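Shown here is one chain on its own, the form predicted alone, set out as structure tokens.
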Amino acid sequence: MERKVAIIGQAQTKHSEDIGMPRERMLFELVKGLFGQFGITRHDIDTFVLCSNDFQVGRTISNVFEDTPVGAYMKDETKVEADGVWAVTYATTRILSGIYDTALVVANSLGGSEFRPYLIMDYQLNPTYDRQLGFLNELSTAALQARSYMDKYGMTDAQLDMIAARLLRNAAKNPNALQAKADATPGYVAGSDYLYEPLRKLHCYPFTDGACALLLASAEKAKDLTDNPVWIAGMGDSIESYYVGERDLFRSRSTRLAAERAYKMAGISDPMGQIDVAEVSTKFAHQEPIICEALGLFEEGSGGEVADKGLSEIDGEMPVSPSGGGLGAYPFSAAGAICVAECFRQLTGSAGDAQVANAGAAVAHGQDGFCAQHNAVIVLSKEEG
């Protein structure tokens, strides 16, 4: 990338089954927030990115209530309907176009108190066959999606319940997690209902009312307002065809082909060596090993290895969400953001309990539809490059 471009400060909600203000409270409060953090106001953004959903909102054009209390009125502003990934990846473009120095990204969802994700995911269903059926849904697609990978690799139910257990740990550490537990145990996950078998309540992520905002500069502006960027290193994304038996489901062919169009952006030949944290945007527990996979971080089909090694612990070889990621929290439309949030907390050195030690080079990634059907990816360093 010609111009370069930093984030230079973050603010979430405390996430939440119910957020217990209006949307548009919380949004007032995430942005007045973040702009005290700089001393600044709405007039020092030259752009506005909004990330929400109308089916989810329940309003065609979902942001027009929003704009006033993040200071978008009679500003340039525009929204991103998909996740929070997206709505960066834009700000990012605009600001690399030259016409703008600075953007601000907010993402929200009220999925605790508003609707039920799993029924509104029902509309992204081939509305002939599948949502006329009843048979497939976001659970039952995606238990199919973990058999597949645990028939293919070996990895068992009780290396599931290890991830699942290990990202309740890690949401202990995060303030902003709904679901936690700082003692959480294979056991423990095991001892809660089935959904879809192989998947458990504790598989899944919560449904979350929560909202991101987030600060992006050109390098001028932020060497202005900051002693202490994250760079935009890389950016890529890609789709797949609709999920079943028209792909594999134990890999993620679109999050390996975005991880590769980000990492040739940023100059990352090694995954391994040269990132040290990834946050990935996992809606259960069995989609971490496929996108971690996919991005390169491990050997495809080590889920199982990996678990009972511990090597994506906050003190592993490879952190993962040590936030807790999607089962921490997942507030739809804004989950992305919070891992890009999370990646600039862990970069910044701002991670608290969940810091791992020496980070420089971070991997943030956003998914959407059923079964992880088009993701994005963005890697994230302290070095301007």
Partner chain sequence: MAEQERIVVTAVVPLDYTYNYRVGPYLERYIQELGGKKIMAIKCGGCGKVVVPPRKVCGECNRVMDEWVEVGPEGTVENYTVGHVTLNKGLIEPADPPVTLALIKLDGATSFLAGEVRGIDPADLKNGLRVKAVFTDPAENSLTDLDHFEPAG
Second form
Amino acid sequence: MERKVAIIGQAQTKHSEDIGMPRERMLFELVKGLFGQFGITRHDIDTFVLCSNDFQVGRTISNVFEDTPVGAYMKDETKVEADGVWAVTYATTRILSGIYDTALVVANSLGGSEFRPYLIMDYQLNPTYDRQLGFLNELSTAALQARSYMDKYGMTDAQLDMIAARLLRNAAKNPNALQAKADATPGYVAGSDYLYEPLRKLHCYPFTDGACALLLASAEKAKDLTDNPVWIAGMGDSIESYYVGERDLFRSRSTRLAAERAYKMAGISDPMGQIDVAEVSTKFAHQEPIICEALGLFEEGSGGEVADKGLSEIDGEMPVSPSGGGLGAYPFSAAGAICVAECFRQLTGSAGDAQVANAGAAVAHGQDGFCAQHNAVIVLSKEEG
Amino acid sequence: MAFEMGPETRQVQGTWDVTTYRYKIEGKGMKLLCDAMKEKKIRGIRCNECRTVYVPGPTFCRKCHIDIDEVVEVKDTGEVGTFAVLMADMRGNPVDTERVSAQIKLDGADTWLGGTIEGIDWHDVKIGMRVKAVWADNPEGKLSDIDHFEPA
Amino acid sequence: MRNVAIIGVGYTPVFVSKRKDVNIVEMISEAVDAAFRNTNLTPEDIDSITFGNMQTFEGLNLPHLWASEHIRALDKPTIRISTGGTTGMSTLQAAYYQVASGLHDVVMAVTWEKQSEGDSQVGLTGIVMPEAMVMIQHGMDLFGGRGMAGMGGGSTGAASYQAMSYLHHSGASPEHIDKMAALERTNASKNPYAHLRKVTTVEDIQATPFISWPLRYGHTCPTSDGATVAIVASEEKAKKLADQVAWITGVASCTSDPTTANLIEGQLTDSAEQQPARIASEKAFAMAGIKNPKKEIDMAELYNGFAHQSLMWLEKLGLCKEGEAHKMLDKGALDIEGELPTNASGGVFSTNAIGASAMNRPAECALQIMRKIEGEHQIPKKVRNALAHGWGGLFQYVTVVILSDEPRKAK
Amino acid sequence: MAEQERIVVTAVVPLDYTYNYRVGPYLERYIQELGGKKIMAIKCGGCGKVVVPPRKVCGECNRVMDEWVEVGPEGTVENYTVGHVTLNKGLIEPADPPVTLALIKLDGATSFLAGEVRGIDPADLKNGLRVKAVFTDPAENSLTDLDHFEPAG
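If the one shown is the form predicted alone, what is the structure of the form predicted in complex with the partner chain?
So here's everything in the complex, that chain up top.
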């Protein structure tokens, strides 16, 4: 590829159960704030890549009323309907093509106040079979995935609680997180109600209103606008079978393939050694080891040991989701874009209390589908490479 | 090559439960307009920068991408921007009397407002034709306070 | 940027109002298989997949997940694009960018709709339903027709506003809409993949009742079940994999504000103005190195949910002067044998599986350039440059793709 | 600029949208065979896997699958969860007694079928448990003709 693409800025809402304003106002204020950081206007943006979902917005063609709030009036615009990581990869592709120099990615949903996230997930089921029978839903499939990993590798309930507790403590250091507790312990997590065994309430993502905007630019343009760009070094994604009964739920084949593609592009041969921090879209605590292992950050099946030794703590060997990840906030569509934004904060040294020391390369992840059927990975670096 | 359709297979149902949503909609411009209509007036919002007048008013300007809140009053006269004559109902059955729906550019506004035109044979309605609002006798602060428009 | 070509197209064997024999993913797989058959490629040749439809029309959230096996996507990068009526072309454009960027070499774009499984009128109403509810709460008389009439009667009402404004500003007469409708339906009768395939006269159109003056039933599009797949490739791969290709030389999209009507906030533009069409087409022409589109564009496939739109788009896209389109129609210039064949396929107006509708436009242009049209609607003259157009959103969103018989010259 | 006065209107739309899905030939036959208390799976001529419910395409080897084979009615629990809640239109409701959901490898199949196991204390549900299908009698010509599973033998 002839060009390089950088992320030069990010903005997030303060994620909440009810943002208290219409979506259009939320997007307008978010984007206005981001433009303000750089003293630019909507006319400085060549292409807009929006990311929202008709079922989450509750109307056909969800971006119809999102164009003008983000500043796309009479401008080039398109919409990705998937997790926000795909919007970032698409915007990157557009800049790489050489046709555009700047791109604005805006991803959002109002899953806390506007719709019922678990109901929306039902609409993803095969309507002729799974949706008719009602066995599979967001929670029951996640529970099967959790059980599969825990049975296969002997991870205990207590270790699962440790993962959730760590994420809730991390979230307390993130000013934008919704579900957080500074002194969360495994016992605190274990005190929450069972949903589908082995999953308890505090193993799960909170219903979230939120949005995330990212400003991307070509190398030349990035250097005009900032001294502190973060480079998109690699990206990849992969999809696997829809059929939960045909997949090895204890591992994530699509995340592994996505990571292989992204690492190849970024020239990373030893992710454990070369990646300094990861932001992973875990909707449920048990997904963290499954995804991190597929990303090559830990040995396969080491989830329990990683939790015991605190390896993924902010000051651990391989910090994972210092922001609190999906347990801290999970606005659909925006969740993966937020992972990218959090990596940007880490690599620019602006992650505040959650800052990882000497972070030079990061990996961000996003997912869609039951038991993370579809996964995308972006490698970010301080080095232009 | 001829394609033969296979045998018919059964149908199963699904729904999209739209009633479970709680949509949040910006209500400021609509409230401003309806409050004004109680006094038989029409008010919108003007952008300070490009001077565009929106009725009903949004809270930010489409073109300038800035917050706007300058209330302006526009006239209840204007010209027909475009129109259509409804000849069938939502289910496709012919209607008894044709109804002229129009988009009207009120004097002082840059946007169009929907309305019905009466007091004229539909064949004679033209784009650019001058019209004026006919107000309800006792306006209540509702969109129906303008009963219809008629040729000015 | 790298040069990108469409190297093959696959349609479902038919586009009809109801496919009662297959489910959604089985139907989509028919078009995928056809694309492989037509290109002699196998799934192993595909690097990445782009996928699009109007998901609320079937009540399926993120249907690429359920379809992953049936679109042969396992272990491949996949992205879902959705921009309303333009989804088909936006999905192709995503495939274009993936190749132009150098990220992938061969990408398959999959677009479809099975409209018989849902209710497209309800689906379309869903775009503005929350706003309409707020207006009703504020006293809008939606059904009685008094006071502020809001939408003016569903999507056809909104299209009638557009048609009326277009007729007024162009000087065309309502009979020109009838004539364009008859021309396109008759074109469709020659296209085996068209849905409405009956030779149609102006009198046939005029015998249909009005819905909303100036539009009649005979001016509206059908709802169809069907899928369309296109495979695009880099220059290097295209030369290896295909004997005939059509080059994508220009791409653009543009949006304005939702122009259907005043909703709860005043909207800025007349829906017949379509400034996004002008902006997008100028950008696409510049990218394709086309200086005089009136001369250099040999054919057009335009997105016309309603019959007046073909004439309107010709003007707004810079393919003729404002007010000239109906004169070209009268001269026969828009016929398949004419100087600017327009919707030789019959257009969206004759075949409308919505998610695929804006894909069928560039697909038809590509097949015309490759001279691989199945059926009787092959344009006799050599097609060097073709314009494909998509339209969607709430009357405000336009996409354009320029296809050519030669790759784009490096600047 | 001063903080704007904010008026947010909440709208609820008073209609739900209904869809009618064609099941296609694979599921059509599957449902019909359930009426005869048979669970029919489809076998891939490429990789030999046998999947239930049946479908058209094998994603692994990209073939159209067309060889029908009967599987079950007995099988083995391969994964399970006990639900202390159920989801009703996306809302969590307590489940009393708890519900069971198992992934069952029917004899002769390579894929797992999701189903409910009844007639067992949820605490006794374990991987490896042998179960058998229980059919609705008389058959209702519906997917739910395979009603649930219970411990075998």
